[in-house]
Amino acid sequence: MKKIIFYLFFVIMAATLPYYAGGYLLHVSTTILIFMSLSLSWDMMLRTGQLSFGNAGFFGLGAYASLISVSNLDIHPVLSLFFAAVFAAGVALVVGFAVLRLRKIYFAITTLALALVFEVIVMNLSDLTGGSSGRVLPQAIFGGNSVLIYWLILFITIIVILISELLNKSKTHYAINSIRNDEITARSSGINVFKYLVFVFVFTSAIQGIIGGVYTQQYAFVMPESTFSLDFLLLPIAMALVGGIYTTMGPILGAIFLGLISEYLKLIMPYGHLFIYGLIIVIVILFLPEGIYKVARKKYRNRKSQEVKLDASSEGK
């Protein structure tokens, strides 16, 4: 009940943000929720035991395939978001096939590999994606008004929240909650590993593309060094762990503190602000391995069955 009300007052407070929110403060918001939605979507395909570093390089298809649909094909900008999550979902179906084979550090360094792969194919393509020097849209989505963006991308957040929760509670859970506990349990169990990894590494996939659409859309500008970043791997995984892995609110948690953290540290250390946010994430990580979220709730049961036996010993006396 507290998590349904947790997440009603999340909704009903960003949504309303560009009512009482200036435009720096719309800005920093939408980039929280971008990175937000990478960091869950890092998290559910962690939740099958794989660790991937895939992350940008589907962004930055998903960012690619979003703009040539635009320029090239004249689909409407909104379309063109769901082109890239099908775009991002059909390579990593043809990929998945072969990298899914692999397990533990072989497959986290292919996934790394992959995104340095699509880099050099798309820097490569210099008459369809601009080469290295990337490309322009005319305009950016919706004639740039920032309000209109920031829905969106909310919009799309909330779609991500409410499709990782729903993860946590079907029938795939137990599948893939068995596979990253012990593969060869599971396979004995009549559990199709095989099928199960790949649906997931498809499925985040596409969300990865449909946010690097977004981004792009958002922006109406790529280029090859932005857009397949590492802050668009790195920054989603620290949130995740900062805020607690393999759950839908540890993310949340995480892409909120961290990113507020990150623009504060911006503006009182402009030069010095990652060194200290590095610092920070070392710490939460060293003391709180767990993550925020899990060790609250742990503190929070505890003292709740504390008070029951503190209850109950009075009501014998």
Partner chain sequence: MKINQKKTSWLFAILFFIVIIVGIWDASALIYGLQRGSLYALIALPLAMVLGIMDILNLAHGELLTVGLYASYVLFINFSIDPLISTLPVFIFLVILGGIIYFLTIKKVLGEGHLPQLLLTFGISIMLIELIKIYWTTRPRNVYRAYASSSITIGNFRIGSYEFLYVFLAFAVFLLLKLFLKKTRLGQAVYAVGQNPRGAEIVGINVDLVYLFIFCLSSGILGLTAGVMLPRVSIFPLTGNPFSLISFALVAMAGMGSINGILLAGITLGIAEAVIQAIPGYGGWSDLVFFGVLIAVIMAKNIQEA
Second form
Amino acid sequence: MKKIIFYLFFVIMAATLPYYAGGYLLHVSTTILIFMSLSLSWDMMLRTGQLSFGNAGFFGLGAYASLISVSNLDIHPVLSLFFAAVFAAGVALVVGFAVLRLRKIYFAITTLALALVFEVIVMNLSDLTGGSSGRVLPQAIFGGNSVLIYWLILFITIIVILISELLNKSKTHYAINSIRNDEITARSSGINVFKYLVFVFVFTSAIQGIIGGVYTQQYAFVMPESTFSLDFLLLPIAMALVGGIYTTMGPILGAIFLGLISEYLKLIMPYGHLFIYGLIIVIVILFLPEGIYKVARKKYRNRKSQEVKLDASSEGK
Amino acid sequence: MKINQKKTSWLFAILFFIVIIVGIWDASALIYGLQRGSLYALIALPLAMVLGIMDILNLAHGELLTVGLYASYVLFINFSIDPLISTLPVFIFLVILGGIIYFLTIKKVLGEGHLPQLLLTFGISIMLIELIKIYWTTRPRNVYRAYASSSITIGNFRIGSYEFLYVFLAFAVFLLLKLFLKKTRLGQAVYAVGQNPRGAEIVGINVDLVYLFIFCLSSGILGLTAGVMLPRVSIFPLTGNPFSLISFALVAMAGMGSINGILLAGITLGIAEAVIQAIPGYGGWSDLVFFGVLIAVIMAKNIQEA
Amino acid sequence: MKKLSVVGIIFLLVVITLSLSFQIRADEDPIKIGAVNPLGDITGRQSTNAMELAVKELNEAGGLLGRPVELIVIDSELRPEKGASAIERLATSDEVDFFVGGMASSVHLAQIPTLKRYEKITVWIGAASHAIEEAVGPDEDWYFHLHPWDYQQGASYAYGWKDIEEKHPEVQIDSLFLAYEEGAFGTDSYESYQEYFESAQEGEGPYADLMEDFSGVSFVSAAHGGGDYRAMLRQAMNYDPDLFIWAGYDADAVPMLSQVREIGFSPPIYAGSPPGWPEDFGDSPLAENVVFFGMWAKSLNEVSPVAQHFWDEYIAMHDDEPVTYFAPLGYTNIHFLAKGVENAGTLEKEAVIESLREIEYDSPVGTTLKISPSRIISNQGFSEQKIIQWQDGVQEIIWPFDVATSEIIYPYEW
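Return the form predicted together with the partner chain of this protein as a structure block, the form predicted alone having already been given.
Expanding to the full complex; the earlier chain stays at the top.
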């Protein structure tokens, strides 16, 4: 029960942020939530053992789907997010049937190549997408009201967090874990591996699509070079790894940690702050290879009890 | 490291088909593709070695090339050493740099799986890029050498000759590497470690030393390539960055551990790209063809029944 | 209770940020100008340096309205969401009076919703994409944009070429070939040339007698992993244009010229419009007689005392030569704004906007800055660029003739 109270406390704190934080912290938090959701969605795919590099691609598709549906079909921006999700999920379903037969680095490279293919196609369909100079919306979602935008993104992020927790608690979790640990055994024990992979790939892509859509609605533009930027691939991965993979808490902590660090560094050293940022990443991986969350959890449990410690080491794998 | 012959036959078939078509239509596209593709292969080879033998996913690959280019540039500007001559000192410099990076970082994430390596090398790549930015800014730099724009004329057919160096160097490096793997003791040790590190350790091979050697050698090859590239390219903090992606693409296309495959994959993609660029009005689709060919080959070679 | 330590960490982080965002500045006195520039890039770094110079000059002359001027700069990191965060920070934590900056259209597009929320007077020097203008819209009187829009640049070259044709009868331009990089920068150029060509065929528009024929081919910029231009150059050679223009980045300059020689391509005019040139480009024999479109060159020092003053002071302060036109533009940005405030005699928004619209500022880019409407917005600054040629390793202004430092060398030969 106390756990739930704690969670509630944080949800309330997050939800009331606009009342006690300035516009700057609100904007930084919004950005952190966006990357948190991307990071969680990447991690959920990783839990099946598949290293996907397609995030930026589905993010971009969602962004374009959302902008085009608002601008050409004149639907409400919030509604366009569903459109973005459905479109990204649809594309993921189609390509998933092919690429999910690949494994390891082949899967990773092919998803990355697909993301780049999406970008080239979008760039060349200039009548619809505005080509390489992109398209703009007359105004941002909710008339640019940053509090409403924050709440919308917070709402989406909470749902993503719940999905991630659900995935780690439900029966699907066992199937997915067994696929990751030993696919052949999983298959021989009757798990339909491919079905699970397609399922996870499609809904994580849908999440990336929604996030792409909301990002576009927040800033009211798309442009291939920035909408399909590899930042939307590499930074979420870095966040998940810094925080700790295969957990919900890891990407959350990683996104908050790296998101705040990068802003803070910039304020104390205008030139060269990215160098320190890189250094921090290197140090974290060298000294906390399992990520912040797992190390923190282990330390805590070590102190607590023998029983819990066993649990941690088996989950920590 | 498996030197896989069977799987490269796919590439052979595709390459052969393209060559025939293009040779009839536009010979210059064929030559440009060959030159460009050899360069791709030359840069991808070290990545393939590190990935195939050490199982290390190195995102800072392109940045090592960038460092090599700046090293060669510094030698030219300060000591007037021709880039082609500086290949040797830059080779040595990058071997040492590779060794330092190996001892400080890579060694600690060996066998940890690809993900920590991915993040580690991502961090290293940010650090290298930012260091270069602080010292040399983002302004591009060039080295002017008249020979870099030399050409040969056959009849009324004029073709650039400098980039044949890429082709020559690519074939030379590949041949030497294969000879080395087959004929020397160290080479056989490398081969054994690539096949089965634990087994190699049991039979008394110093696996750690082999890893160090491979990482240094692969950095060195990038240094060699950098010296040859310098007269033809602009250097800036992100020069090498796109080559990481191209290299990963080539490795995935060739199949893990295939040396022959890298060269073929490079030339195939190079020609595919050059052909599209030569078709008036369709140059913008060359990336699509590059990745399309890549995806098609990976799919065809690696599909598992599910 | 198990996650207590985790909870503790989050709490700590939240507290740290809160304290960051609540940083209270004791000194409320100065007039604050908030700048968002990409500090990792040479353009952003130099324009920031130049802005600092301008602020220093203002303060040495006694400040503005009797108050000191403070410049607060935040790095945009060339990332849209970071650029938008920076505006938020400047608006809420630093409480600046004005916004200035910055480069990259994508970053600036992301800032516009935030800028619109605060509606503070904003003077922007970079970001030339017409998409910006669409995003800003016609009703925002607080928004000033100094850099010529992409479509204005094309038109100004046409006037230049016509003037040059008239003055030098040997120069004859009828056909134009555009080599453009595949990204937004190059493609925008291509699209605006395509528009000009369509109207020129009907005998209208700035290119009416210049473009009897037009063709364009794209290439992958070296800045994005390309750098092999030969397929494109061969198409250009077969087309045999009177005027060859490439729209790419500074990283493309030398490799392209070197491949031009390899191919054996020699158009009568070889022109480009990169945002800057590589280090030591003038020393390279490849530079000779290359024409380019730009806003500023060192040689302006010969004809403009303001340019000379800027040049000397910049070097004195930063011990480094300005190499990109974003340096004099950054300087212009601050002085233009300061003059507006000074003339208005108040910080009151309407008055400052009114006075900014009236100013004629003699800028170090050699042209007088005067606000006039463009296609959509009402406060556009410069609308012209210059035609410049590399002669003996020096950038000489060829056109406009009133600031010209040399005559065109024609045809381009190597």
